[in-house]
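Taking the form predicted alone, here's one chain by itself in structure tokens.
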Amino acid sequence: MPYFDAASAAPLHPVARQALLASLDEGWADPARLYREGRRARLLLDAAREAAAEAVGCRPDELVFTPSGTRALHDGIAGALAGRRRTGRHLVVSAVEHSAVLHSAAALEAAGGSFTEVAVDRGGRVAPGAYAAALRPDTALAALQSANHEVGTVQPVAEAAEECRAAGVPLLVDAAQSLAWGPVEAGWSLLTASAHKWGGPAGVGLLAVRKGVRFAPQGPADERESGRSPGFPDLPAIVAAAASLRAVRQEAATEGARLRALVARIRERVPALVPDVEVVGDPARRLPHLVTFSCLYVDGETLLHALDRAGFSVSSGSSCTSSTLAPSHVLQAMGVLSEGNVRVSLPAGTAEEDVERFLDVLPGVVASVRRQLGAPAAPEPVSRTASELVIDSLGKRCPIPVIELAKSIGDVPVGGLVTVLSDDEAARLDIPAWCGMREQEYVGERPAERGTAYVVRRRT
């Protein structure tokens, strides 16, 4: 069964097995005792710290090992607020950061901080300038991912490295998506990361803080990875992690490319074989093994498990299912469709074979959910008397209410208005790019008795 979800974790590397194996017997004592068995496991705890660290493009003495990736962002993003207290409790990171960051940010908020959210465009990107006019006096750390977990759009790193230098500010950036690829671009000050993204283990995150850099653990601490992940090491899962990073890159030339090519073919055919498909992020400065795309009339969730039947493991950027009933910050913060959307990211050995079916399934499985909710299977009927509809969709989750306006929206001539009543979040992204899909006009929104107002006018 075709494995395409490399981004949410990556198969376990044959390196990172045989290391892990490996340490198993070798580095199960405690790295801080003195005796025999300490000293080996201090051995191989301070050469993974140096593959890492290489790999990283640091010193040694300046990376860390945490529990997880989100640990890493989560010390690093307090312990460097912390550490520059003094210049104030203002965070500026980008709209369309991991969670882990969000939440960071909201705890600052809650803890009476405040923090700004930089736009991006519509692939996903910053602009240039974009967080040197985020940034106040009272900045004390900016974040940035070097690329996007869900549509694969690299950043600009060192362009907003240097606009945070230029004002005294850290740039923190999560590099978990990119560093299997190659190192960050320079000028960053901290950097966190997270194994289980490039096929090291699960449970295994780098931090890394410039030396200069301010910088202030919290919570508890003890003698353990220079104050900063206390604990006592799960040295194994350490020693593979840093063996398997080094494998990575050693193949990543090779193999980026050829993963590059098989992601160009499903971003060229996808829009060519299933109708009313977007296919978002930016489409050049991206990820090699990542490609992000949204059908319209069809629910997440549903598409999901549909191609999970067919063979094919994949995931989704939207967070618009049953279960959960709001889109994905990342697409909203883009302004792109978040209906039925689909994140393809390919480990390393994809086949190209495997990727030929998932095109062949593809088209079959987004029609067959597409029947299942009743969308349109044809154009909109022509014009019928009505200048103005009113739809209701309220207590209807997405895509139902967008399925109902293209259903109802032949039912006014051009020019009529087409106003549609839901409740659920989802539409305030969707209706607006449905518009813009179909060349329909979205006039705009307006609060309801229950819920909110749509309001689109006939244009074609």
Contents of the next structure:
2 protein chains.
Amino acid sequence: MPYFDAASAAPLHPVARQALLASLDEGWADPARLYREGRRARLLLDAAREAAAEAVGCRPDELVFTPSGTRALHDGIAGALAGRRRTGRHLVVSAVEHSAVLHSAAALEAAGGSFTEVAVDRGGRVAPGAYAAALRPDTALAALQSANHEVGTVQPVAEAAEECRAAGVPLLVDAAQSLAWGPVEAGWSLLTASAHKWGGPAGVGLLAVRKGVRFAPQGPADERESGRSPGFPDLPAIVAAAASLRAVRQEAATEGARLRALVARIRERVPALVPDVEVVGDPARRLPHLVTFSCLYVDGETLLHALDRAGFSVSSGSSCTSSTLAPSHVLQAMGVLSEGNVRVSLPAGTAEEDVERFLDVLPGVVASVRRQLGAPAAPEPVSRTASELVIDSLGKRCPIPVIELAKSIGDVPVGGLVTVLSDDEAARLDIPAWCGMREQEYVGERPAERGTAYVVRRRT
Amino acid sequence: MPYFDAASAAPLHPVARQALLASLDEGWADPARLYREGRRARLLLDAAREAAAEAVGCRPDELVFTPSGTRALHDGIAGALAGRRRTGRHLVVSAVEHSAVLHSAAALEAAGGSFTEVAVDRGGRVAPGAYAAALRPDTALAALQSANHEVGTVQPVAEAAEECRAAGVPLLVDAAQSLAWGPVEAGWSLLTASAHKWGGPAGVGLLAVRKGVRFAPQGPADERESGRSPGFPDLPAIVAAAASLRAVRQEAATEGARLRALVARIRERVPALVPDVEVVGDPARRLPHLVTFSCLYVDGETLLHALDRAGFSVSSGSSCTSSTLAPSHVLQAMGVLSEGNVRVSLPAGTAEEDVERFLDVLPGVVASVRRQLGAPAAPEPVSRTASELVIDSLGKRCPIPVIELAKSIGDVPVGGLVTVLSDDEAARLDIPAWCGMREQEYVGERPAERGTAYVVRRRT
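Would you generate the structure of this protein in the form predicted together with a further copy of the same chain, following the form predicted alone above?
After this comes the whole thing, all chains and molecules, with the earlier chain placed first.
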């Protein structure tokens, strides 16, 4: 049963499993104790720290283990901000960071600080100079992911780091998605990662803080991990994390090339196999194993369930699959279609046949979901009954507003206007995206009595 | 090789190991995902929560898993304080709480709040009425351990809870040391625990918050664990923690009685076998598996190393074994001897022979450490050369100041004064304790040009 959601959590790497089992008997005692069980635990911890530091590209004493990537981000950002409180309380982040970064930014704002979100292009990438432009005299910290977790776009870390360095601002790099594939480009001041993304166990994050970077751990004091990560360390998991990071790095070049070819196949063939699909993310500067596309007239949750029934485990940034009813902030920031969004992230070892089978199955699954939703068959019917039309899609969830727009556009003459009333947040993204895909003109939006009015001019 | 430091970390229980292995293959995926691997993970998580909640004595939706007992305390205290910020920013704790609680109190104070430490008796126990007396109109939270981690004294949780209830203040109970032996007495509002203390894996803490208790999680938002514990959950560890808690509970009555008898043997025989030993902690109301004693004229670190060489892994609250150079705050609060402090905490399954062997070995080890330090053989020499004497022990670490006092007391006549100058924090505890053990009069202390002057009047 192919599992294509490695970007959420990778299955345990065999080396991780082996190391975990081996250290269950040696690694349960307190490494701070002086007796033999404690000394053995300390040796394991030290060795794991050295191995992980080597893979990260830092000194062992710059690296601490945290209970998760999320905690590494929360504690790393809080500590770096506090370390430079005298400079100011402003934080710069990209608009497509992991929610742990954006929630840290929101927490800073709630506590009286402020933050700036750096915009990305349609491929999800930060522009050169964008960080330089966002830095202010009171900026305490900037944060940028090494690669995006939803669309796979690799960020210009070295350039952003240089811009930050020139301004004397430390840069924190969230390397959660890329660390398996190689070290982060030079120039970072703080780095975070998460073991279960590379096939290590859950329960282990990394937080590296370069010597000389001001850092003031927040929250109650604790002696563990240089005072930067409170709580008794989960040693068997830490040992497994370090061992598996080393293992995936040894396989990275070969496996990366293999998965990159499989992903290229998906990127190329999905738009050919499935009508009205937008493949999103930077086409060239990307992670080897991850591809994301959105399907017009498709409801993400229904599509995921249908793919699950067909035996494929994938993820989605569509609004319908989250509890917030808003499409993924990443797709929003990119301004791309969010309907029927599918993220395929291949774990190491993914078989070519499984990818082929996915490509076989996908067109039928999408067509069936579209049929269920009553999506219009392309091309849309060409009739004309009025020069202007208002479609009331209030209370209807994505992708229904877009489907109703598509079905009605033919009812106005070329040059005529269709106004869609919708209170679904995804419409803001998906109606302009539909216009782009259908070569219709998106005029704009205005507040309506209920929800928002989206205005489209028929062009073809 | 007998390991007698279960109170730091218990070796992995066989059931924990089994459950961990079994769930490595089923429990790596994200339980928030809709596909089959995610659903399987969710089932495991739900089942573990139900089992742990049953052992704790709460509803499953009142319980979240945290990455450690320390994080449960940090996050639980911060959330409970924030939930009642309108009432005030005052916290009540006992003086013998775990450092994670005391550090939380210090963090509160640093942020502008305040706290009161409730004193304990010489047995380490909070007095009835002491919590009631410490509560104020602006008290947001009170915290009390179920049992002390260094001396094993069981606290009057039900009484303190009733005092808090009457004042409308929630009580947080740190059950880290006792949860293996049974549920906490009724009346608590929040409860924390740590799996590696009961033979579960590291990486799992428990935080239970009763329905109706105001709780506002602090730090950046996160959807996991009802918003109360950020980060991807370590499911195999959580499953192992829950399974082993159930297992140790089933064994608790039998194993508790067996260990209680072994501990009683140590409590009774150590003072008979080793001269000048003080067994500390409440003699009756205590954990079944833990006993602590202090040895006059002995340096804790040397004693621990000697016991380690003899094959015994034990812990110590003596100043010489910690990085802070201050004796354990627990021994300080109890006002008992801290020199040569040894905590023996027996893991489940400890063999009677190992305890017997410990009792065989201990007298020789202590005698040898005392010889190395030049400790006086009892009784101290009786000569008299001056009516008053000043001993300069500045720069000398415990137990040297006490040893020098003991060697010199005979140099003044009965009724004469000996003043010890010392800059070792432990002297404040150990000189009065020595006076008590030797029936000499402890007159008091005063600041000296360097360090502190401790004045003793010879009585015998």
